[in-house]
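Okay, so here's just one chain, in structure tokens, the form predicted on its own.
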Amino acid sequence: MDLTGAYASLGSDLGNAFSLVLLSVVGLVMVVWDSLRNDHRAIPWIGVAASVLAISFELLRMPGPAEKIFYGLMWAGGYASFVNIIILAATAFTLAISVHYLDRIGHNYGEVYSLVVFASAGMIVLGSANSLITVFVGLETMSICLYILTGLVRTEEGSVESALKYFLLGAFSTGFFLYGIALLYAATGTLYLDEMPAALAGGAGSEVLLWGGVGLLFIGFLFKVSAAPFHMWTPDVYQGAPTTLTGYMSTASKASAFAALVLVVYHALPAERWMLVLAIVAAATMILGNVVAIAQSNVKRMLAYSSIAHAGYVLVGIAAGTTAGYSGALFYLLVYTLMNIGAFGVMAALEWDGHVGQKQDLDSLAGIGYRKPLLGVSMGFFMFSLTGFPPLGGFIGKYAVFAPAIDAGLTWLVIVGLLTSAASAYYYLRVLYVFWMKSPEEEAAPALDQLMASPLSMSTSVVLVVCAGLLLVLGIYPGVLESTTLFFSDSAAAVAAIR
């Protein structure tokens, strides 16, 4: 590889990667600040400010054309900026709602916030990658931070067990991923995604090596997005991790992994060779996630299986193998992030059991909507949107992934998606039934009464209102969906010509 001009372009590359550089530097500043002023109250707000500043930069950068940076290892602008905005928004919301929550459970440590920021930096690398090595570096940076955050409450047996399961299964999936990278390199002679079609057209490598590598790579991706049958870790990890951090894991990490998967299939692989495989996985994921969620009495565990089901919905758009399908998947990730950050934020504010919500069932929150109206009303927005009711963003999101699948001839898959969405209404609306229509028990738990007597933090209130408001805006004005199609238009013709 000729690296003659690499250093000459370093300055402009760092400018284009402003969000990544900012989060990396701010993460280090937070670590140093925490070492000097242990658990200082300003530490999380430094991360929030950095995330908001980075979002502003990406909003300005997004309308411009995408370009390769760091000698072609990453993308900047366009598609990458949109994915970065999702990750940064999840980061800012999580940091804001975690301050009061972690303080309440006695784990408000400065290191937690720096780990979230470093994990987000890894997610940006993952979601903007143009090389399989870059994908791996981003994936591992993100994963290592999440392993630690999962086991934050070390006094809880369930949290430690969750962290261990996540680490062991994650390390196992990484082995598949690395082996897949090796086989793809052997088949194509390159690690750059946009160079693989030319290598395949030139007859480089063998079909066995190529599709063996693709299969192993898909296993690694499907594990990270908790798609069936690689979902086993998800319910235990989501239930055992601190609730606000569970919301972060279920959104930001999933968005970055799906973004990387879209880059791989869009730039490197002919759609007709993998569409059916992803369609079958999507169908299994939607069915399993929604059916098992119905039986759950713990809301965090129910939301974990809901997260599995929504991974299936995103896969429907990707399985279409078209520009409309990819853009629909991107839009769905944005909507899903707002829905899940909000839902887990509500549950964090209502957590009273002293065990990070592991032993708290839904029925214990009967009538809570009248005692905490903001939480009850905002939860209504999130549950209706997760179900797919208009005029909220969840309805437009499902349309965005189902319509391209029909155009691609996957009508049977859309029928499965519609039926499972209808089934999901039972367990989503059951939450609202308990919140608003079920009479509370005569003698509530003292810890719950104490929680109800304490005021809701301003930061949590703002995040919930913003998430609910954005879901309404995205449902009424779906202009964001139309803009996502532009991310694939510029290079579509060139990629098609190469193939």
The other form holds:
Amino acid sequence: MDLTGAYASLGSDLGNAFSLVLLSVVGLVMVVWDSLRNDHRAIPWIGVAASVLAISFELLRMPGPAEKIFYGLMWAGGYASFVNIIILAATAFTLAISVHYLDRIGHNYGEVYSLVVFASAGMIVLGSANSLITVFVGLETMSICLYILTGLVRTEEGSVESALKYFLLGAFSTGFFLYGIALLYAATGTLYLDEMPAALAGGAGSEVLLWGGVGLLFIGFLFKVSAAPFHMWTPDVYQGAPTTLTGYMSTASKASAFAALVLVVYHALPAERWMLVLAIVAAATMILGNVVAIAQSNVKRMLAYSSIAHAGYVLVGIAAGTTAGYSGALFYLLVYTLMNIGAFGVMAALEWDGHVGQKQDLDSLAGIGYRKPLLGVSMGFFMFSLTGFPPLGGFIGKYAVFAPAIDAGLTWLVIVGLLTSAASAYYYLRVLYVFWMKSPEEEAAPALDQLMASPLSMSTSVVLVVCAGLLLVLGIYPGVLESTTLFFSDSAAAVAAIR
Amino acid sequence: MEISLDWYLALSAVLFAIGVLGVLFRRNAIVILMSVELMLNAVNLSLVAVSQSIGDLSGQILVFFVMSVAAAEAAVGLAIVIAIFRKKVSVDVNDFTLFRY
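Show the other one: the form predicted in complex with its partner chain, since we just had the form predicted on its own.
Every component of the complex follows; first up is the chain already shown.
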């Protein structure tokens, strides 16, 4: 490789990777700020400001085609910008709703926010990777931060236990993921995703190494997005982790892992052989997530199973194996992020003490709707959207992943998806029933009165209203969906031009 | 005598399998962590061997990243194990059963 002008080229690429650089620097600033000053009230808002700045940068970059930066290690612009916007929005929302929540549970440390920002930097690396090295580094930066965040409330058994489970299973799956990378490297002789098709067409490596590698790599990805046979950790981890951070984990980390999976299948692998495997995984994930969610009485655990089910819907779009399917999957991730951050935000606002409120059984939430109308109404938006009712974003999202699957001949899979969505209405709407139509039991009343005494924090209200409003906008005006399709046609042209 | 790539890959596969079996059948959290490290190092072996045999350096660069990630993971993992040991005075994963269906 010719390295003359390498530093100049790296320097000019720093501007293209603006959000990544900004988040990394801001994360460091937050750590230093926290150690130098006793007062850390400003720290989360530094992170929010950085995320908003980065979002506006990515919005400017999004219309252009994706281009390779850092000697082909990463993508910037186009769909990479779209994925970054999802991640950055999730980061900003999470930081904003976490302040009040962490204050109340008595674990408001400055470094929590910098860990969230570092995890986001890892997610950006993962979601815009063009080399398996970048995929691995991004994935691990993200995962290690999330292990720490899960075990944040270390005085509590549930939190530490879920952190240990997440860590052991996560490290285990990393091993498979990495072995998959090694086998793919042996089969193709390159770690760059967009060089793999050419190497495969040349018949470079052995079939056994290639498909063994692809299988192991998929196991690693399916674990991270909690798809069916590898979902066991999800409910435990989501239930034990602090609620706002659970919302972050279930959205941003899933979005970036799915984005990397899309990049791998889009650039590197021919569709016809793995399509059926992913379709079967998607069907199993949708059935398992939705059926088990029906049986849950704890709302946080129910939302964990629901997030498994939604991973299944995204997989339907990817299993279609067409550009329309991939862009549908990306669009679904945007909608899913908004509704899930919102739903976990509502649950975090309802967690009012360390005892009764933290259990969050359905019975303890009776009659919330009338006492806290904002929470009740916004929860209505999120639950209807998660079910997939028009005119909310969830409906368009489901259309965006199911329609390409029908075009690709996966009608049976879409039928499974529709039937399980119908079943999901039961457990989503049951939450609303409890919120609005059930009156609280006698023994829960004192605790509820205590909740009523503490007003909703301003930042939480703003985030909930913004999430609900964006869902409505995305549902009524689905122009964003069309622009995601454009990313892939743009980048396909760009890839063709490079070859 | 040159040792061919197949032997390296076979050794790496055996080491990886030992690591997987260790994770699946040992119940001590620290031994599980050690087995995970064995899996990662088995992969390192095959990455270096492949990189050497095809004359491409990027595999060896990945090995450096894997080593640093393994170190970070061990640090965080042991911290979590200590935190749970303080709560339950046990590192046996069969004892951690707060969450069930």
